[in-house]
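Have a look below at one chain only, the form predicted alone, in structure tokens format.
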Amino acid sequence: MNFMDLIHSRRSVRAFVDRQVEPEKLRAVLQAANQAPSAGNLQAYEIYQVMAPRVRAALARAADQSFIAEAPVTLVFFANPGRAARKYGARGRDLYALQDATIAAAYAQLGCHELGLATVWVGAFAAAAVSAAIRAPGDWVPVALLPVGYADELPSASARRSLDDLVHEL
């Protein structure tokens, strides 16, 4: 599939069939995330691959979204502010690490779609509960949860703003 078709055909899926994700597909998704651009090539983010049902259930509770526990894998993206701050100070800590984690998660999401896997971006969660479920270091900031699996639904496309409304020319 060409890249524009990939972007236009991706959907947010919240229902998953009971089927494991092949390790080689998961590795390819993580390699896609690893190719994401980052400030100073510091890759100021961390990824947790959560397959343990107990931890996925804790993440579902942290987000109050039960489908997270139903997906066979959830990728959890954390910003690692200290990693960016060493080179970029406060701007690295407050912005670049967050951007790095976000771009990596977006690459992973598109990689999933390319491989026939389904995801949904989850950004609504109790950050402290996500960090506790993962046992992440205290200075890492959870940015996104990506439940990954095979779709048990095919949502229709969501409406988008028109470019006339979205784009501002100078």
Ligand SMILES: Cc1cc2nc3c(=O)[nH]c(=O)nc-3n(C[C@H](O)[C@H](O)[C@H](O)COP(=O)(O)O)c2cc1C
The other form holds:
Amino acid sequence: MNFMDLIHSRRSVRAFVDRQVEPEKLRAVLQAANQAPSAGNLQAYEIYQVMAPRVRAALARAADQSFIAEAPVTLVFFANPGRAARKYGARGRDLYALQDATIAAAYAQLGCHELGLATVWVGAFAAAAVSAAIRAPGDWVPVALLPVGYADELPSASARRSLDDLVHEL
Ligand SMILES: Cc1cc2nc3c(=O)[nH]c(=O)nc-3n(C[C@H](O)[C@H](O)[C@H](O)COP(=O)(O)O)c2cc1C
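Now show me the form predicted in complex with this ligand, since the one above was the form predicted alone.
So here's everything in the complex, that chain up top.
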């Protein structure tokens, strides 16, 4: 798909049919994430590909959003602050690692859409419960969950602020 069409046609999907995601599609999505820019190219983030039903259910509980367990896969993006701090100190720890993880998740989300897969960015969750479900190291910060699957709904476009409101010209 043309990149602008891709951006404009993506929707958050919160209902998934009972269908597995092809491993090659998942790999292509992860490769898209791996192409994201990162501070100093340090890639101060980690991705978990969660397919185990027990862990997906725990993630759904951690977010109190049951549709997460319906998706056959959830990608969990963590910031790895220590990895950025080694070169960039506090700015790396507090900002760059979060930005790295966020950009990678955004690339993955668009990659999903390009391949006909549905996702929604989930940011409302109990961070400690997500980390516990994954058994992630304590210093990693969960940034986003991306449940991935095939859509069982066709949401219409949501409104956006006008550019006049959003953009400040100087
Ligand atoms: C930082 C962030 C956190 C979000 N958290 C949630 C969430 O916890 N649950 C959810 O259903 N959607 C969540 N969303 C999705 C937004 O609700 C959605 O992107 C927005 O309403 C615009 O709709 P669209 O993605 O279909 O364009 C989140 C999106 C972002 C960027």
